[in-house]
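We begin with a single chain expressed as structure tokens, specifically the form predicted alone.
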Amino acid sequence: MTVTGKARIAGVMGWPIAHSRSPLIHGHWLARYGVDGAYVPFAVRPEHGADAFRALAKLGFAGTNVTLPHKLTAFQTVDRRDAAAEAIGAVNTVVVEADGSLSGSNTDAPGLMAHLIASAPDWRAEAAPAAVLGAGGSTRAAIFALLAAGSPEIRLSNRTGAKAEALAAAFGPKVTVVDWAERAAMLDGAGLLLNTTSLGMTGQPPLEIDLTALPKAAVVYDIVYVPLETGLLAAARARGNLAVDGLGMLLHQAAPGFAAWFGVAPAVDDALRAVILKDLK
């Protein structure tokens, strides 16, 4: 890979973000295509936000990822935004276009519907309900997707009930809120059991579930991905659901913004996988 005066920069803005795996999966990108580009990391700190997006054309840049603690920082810097953006309230992907404006997606619900494919061809949105712990931004991802792809009912629980109740009312009736001491109760007659919490990662509380209510046909998504393998997905596997961890919504989020900055469509395959998981031991 040759990076030339006409090479196309993007990047990743965070504050901090030396923890980001963004420029691996670029830097892993360009080398394989031999594209004329670079994908570099940003420190910016919370207050200089709109300054750096605002900043963007005038400096070069094709786009960039955004991290913590930015993406409603993009959100509301941005120019226009897709419609995931405008429903989870957040922007994680830039595009500077070619008159210099700024266009903001999420690409956070693409890329956790393009990985649940994927890893369960046969499951369909449409077939039965979904039962997703949480209520932050990854569940604001989550409901967007599952709706858009024909999901009848949404169960969803959280630890804190005010925070799923206000996501209910946000997306409307098909999402329904169940106690979190009712939890198990809500997996009878699912079709996923997604997880978008924090419990269960390094560092954190295991997640305590039962899942003798949860069809054995059923999916179970973990978007945890350290470890890889959470308790939840271990209890999944040996009781014989597909369980599916998180690192590939990692990889397919990544995706679209690659293609619109370098011009490539990017493949999300198991040398990719490889190369994260590698920096992950």
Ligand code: ATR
The other form holds:
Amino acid sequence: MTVTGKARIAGVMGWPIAHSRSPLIHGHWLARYGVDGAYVPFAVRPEHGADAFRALAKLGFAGTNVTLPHKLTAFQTVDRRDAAAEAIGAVNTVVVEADGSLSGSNTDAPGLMAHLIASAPDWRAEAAPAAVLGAGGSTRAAIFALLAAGSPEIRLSNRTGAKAEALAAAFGPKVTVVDWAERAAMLDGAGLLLNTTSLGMTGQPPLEIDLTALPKAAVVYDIVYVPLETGLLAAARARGNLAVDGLGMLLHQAAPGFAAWFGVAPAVDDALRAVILKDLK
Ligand code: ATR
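Got the form predicted alone; could you also share the form predicted together with the named molecule?
Now the full complex is given, and it begins with the chain already shown.
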């Protein structure tokens, strides 16, 4: 697709930014839908984040995705935020409105939920407790998403217990904290096991957890997608649990921004997944 003088421009702002797969995702959709637009990496130094966000409207850009280290600056700089961004404390998608003001959202939470629903159609948030490992930024998004979807109880375990306690205090009594050493016990009766730690990622130690107590009907979701099949997912699949990898979350979180900037609600399908899988190899 040729870019004309009328092209809509969006991108992803981060530092470093060269590793980002967002240009591949949006580039695939731009070509597929024949959109007169471009999606480019914005390499913005940490100290220039606020200036860069304010410049979006002046440059006539449609908006931007936001990655490290700018998610908090985006949160502080935009003129309004959606409920997910408020609860998570981070903005990953900025839309320049017609009047030049900036709307910020966090699409990690809806991205996770859209992916979970698409991959595990029989799973119901309200049906059983969720067991969540971790206490980082993606954990916040996951807890917000699960509570919004009606989860009755979230059992949270993290190596550094104080971080899990802080999240539980922020999200209220449905979130309970389990000692890292006791994490296998929290699987009893759970409908979902969600890993939001970096354990199991290439170059990191494996995630060690005894799955014996986990019901066979539970879904096991690993936010890690390099490798696609983590040790956790392989172990879950071997005992009959439905195992879901984290790549879909990356793809689904991109969709709301694309729709807002380019006016087409894009499909998250196997063709898109194949594009990213090829790049991961
Ligand atoms: P993000 O913001 O992307 O979710 P993060 O803030 O870097 O990621 O969090 C990484 C998560 O992996 C944390 O929960 C971290 O546990 P700590 O809070 O104790 O640091 C977890 N993690 C990383 N390495 C770990 C390890 N070797 N053992 C246990 N947990 C680990």
